[in-house]
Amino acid sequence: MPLLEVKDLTIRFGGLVAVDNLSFTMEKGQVVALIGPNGAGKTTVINLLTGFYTPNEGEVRLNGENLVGMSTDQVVEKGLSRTFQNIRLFSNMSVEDNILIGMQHRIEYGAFLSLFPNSKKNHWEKEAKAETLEILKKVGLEDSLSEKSTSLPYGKQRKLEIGRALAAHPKILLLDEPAAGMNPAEKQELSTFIRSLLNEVDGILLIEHDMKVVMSISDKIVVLNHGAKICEGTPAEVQNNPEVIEAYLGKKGGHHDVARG
């Protein structure tokens, strides 16, 4: 059984078919990249997987369980956690508090008990703070615990957002353009970091425009164009596929151009 199975996924907005009969799978331990030209439907797919949109047709199965129809909170509880194309941190909160927010759905006491000091609340908060420190160590931000999130350099803000997603204990981490806005050195470091996250999660689904990043870290690539899948395969298979080259360049070209983005 695949870790993730997307089957015949379709969504229409009025007369526009934004995602058209999309199917692909992810196995445990894989980094799968979802790529395509601007407007290909990539972020719409992430919104479908995470319950932000409900498809007109199709299934999204995590370890065999269909997630379609679940709320975004329920999808997180089942094991899908995401970051966003535009960083969405709580700007007036500390680095530590941004991670703690990622754990809110796991709180083990009710709203009433949260109003008063009690042993259950105190125990959970102690455990949560200890786990937060461990997550910050994994993303290299343990020395920034008390800093405001917006005081961090851009690359570290990206890592903080990933850390917050990890706090939800996901099976699959969904990363929406994590390398956006980074310089070449930061992108190289990010690529190594993303592969290391397979020690924390069962799989990673990545949307990314930088083809050097995609080719260096992906086990499988799924290519969309106008909402439909045009290719699925290894990096070598994808960068040599004529349909992929044409979708990116608008003409027949060499794979070297596609690999360079």
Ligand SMILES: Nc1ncnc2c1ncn2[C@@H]1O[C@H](COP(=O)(O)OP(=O)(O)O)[C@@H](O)[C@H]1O
Contents of the next structure:
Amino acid sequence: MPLLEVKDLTIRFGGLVAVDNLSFTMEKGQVVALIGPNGAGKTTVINLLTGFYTPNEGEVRLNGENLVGMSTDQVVEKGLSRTFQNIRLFSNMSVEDNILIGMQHRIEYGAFLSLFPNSKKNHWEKEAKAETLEILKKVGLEDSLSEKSTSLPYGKQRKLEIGRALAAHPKILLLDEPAAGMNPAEKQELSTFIRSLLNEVDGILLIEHDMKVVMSISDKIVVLNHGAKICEGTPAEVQNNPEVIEAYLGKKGGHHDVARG
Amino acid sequence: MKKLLTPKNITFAIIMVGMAIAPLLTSPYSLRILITAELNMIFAMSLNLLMGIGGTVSFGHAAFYSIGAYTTACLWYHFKWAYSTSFLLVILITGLAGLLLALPMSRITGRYVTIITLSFAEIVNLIIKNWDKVTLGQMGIVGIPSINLFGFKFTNKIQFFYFTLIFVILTYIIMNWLVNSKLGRNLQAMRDDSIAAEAMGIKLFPNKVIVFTISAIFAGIAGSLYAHLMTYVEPSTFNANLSFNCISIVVIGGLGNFSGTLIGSLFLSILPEYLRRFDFLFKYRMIAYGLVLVIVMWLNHSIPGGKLKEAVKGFFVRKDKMEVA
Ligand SMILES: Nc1ncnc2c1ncn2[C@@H]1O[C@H](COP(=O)(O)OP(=O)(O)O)[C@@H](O)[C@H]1O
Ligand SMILES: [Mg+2]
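Counterpart to the form predicted on its own, namely the form predicted together with the ligand:
Starting with the chain above, the whole complex follows.
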């Protein structure tokens, strides 16, 4: 059984078919990349997988269990955790608090016990803060613990957002353009980092425009255009697919980075 | 221990020490103003929880204050209930009122929140004005005795002052426990970015309901103390001014800053007493409140960071039209 199975997934916004009959699978231990020109429907796929949107048709199966119809918080419980294309940190909260929010669904005391000191609350707060430090070490932010999240430089904000998603202990991590806005050296480092995250999670779904990043860390690439899958395969297969080259570069051909615009 | 000695907590401690010795130095008239300041502290801290931590600006917070005051007054008038027993019903009824106002909040944002909260307070006030059998309508309820605590009767304002001070301290401490807990963090996350909060598995609606309920309860506690302090309640006291005044205190003291709220309360409780002498200035108060309303509505979406661009965007774009990107 695949770790993740997306089957005939379709969503329409009015007349626009944003995701059109999309199917693909992810095996345990894989990085699967979702690529395609702007507006292809990549972010919409993440929104569908995580319960933000409900598909008109299709299924999302995590270890065989259909997630369609579940709310966002149920999906988090099941083990999908995401980042956003435009960084969405909790801007007035500290770096530490951002991570603590990531693991909030695993902190088992409720609203009532929040109102006064008690042993259950103390226990969970202590555990959570210790684990937060571990996660911050992983993403290289242990020195910024009490800084305001948005005072971090851009690259570190991206790392913090990934840390926050990891804090949920997901089975699958969904990353929406994590390398956007980074310089080549940062991208290189991020690629290695993302690949290393397979020690923490069962699988990674990566949306990324930078072909160097995608080609170097993906086990499988799914190419979308106008919401539909035009090709799927290993980096080598996808790179040489004429349809992909056409969708990306137009008939005239050009440079990889054209995909950005 | 180190975590207790924050600048905010030190400010709190200094104000409380000052308050504790104040009755020894002041006249009965000033003491009354200080008690009013105490009530404003509890009332405004409850609103700051909703605004600064919960990210919802309520323009009708006076509703909960008046429900607290009238619950106390009516229980005394009809059933001769003393403070120690009516206190529990105040918590129950204001809590339910908070829950009720929270119900539509899951569906609306921005300007609609302003309209709904304003209307809620107006409806509560109309009910108080017209439910003659229970509230005695426009006449109000007079002759409410001072606090009777399990048989111990407060005979002077100094006792009342210290009793209320205990509530101020408790409110401050509970707010801090709350803010530094899972609930408080989740609320702040929702305030900063509700979409990201949802993505991290936070259930928005139950949290909204909880923060409205807790906030309403503390406002109700302040209102019930008010009824005992004044010994009478009448509907006209609990008008929109009371809500705007409360917002002003929170904004002056800083959103999400509870020790700031204490300073704001002192400021806005003592200042009007001085302004009273300048009657012509007093008339312009409404203009000032109008400005506060506009500014706060405008900054609605930038709480408490003050990011102007987002505030403008938030004001002109309906939240539900923004995409999940
Ligand atoms: N909530 C929505 N309502 C209407 N249209 C949407 C919505 N979300 C996405 N779309 C549309 O779906 C298409 C795919 O968008 P998106 O998934 O963001 O593309 P990508 O991430 O591949 O750049 C776009 O045309 C976009 O405008
Ligand atoms: Mg996108």
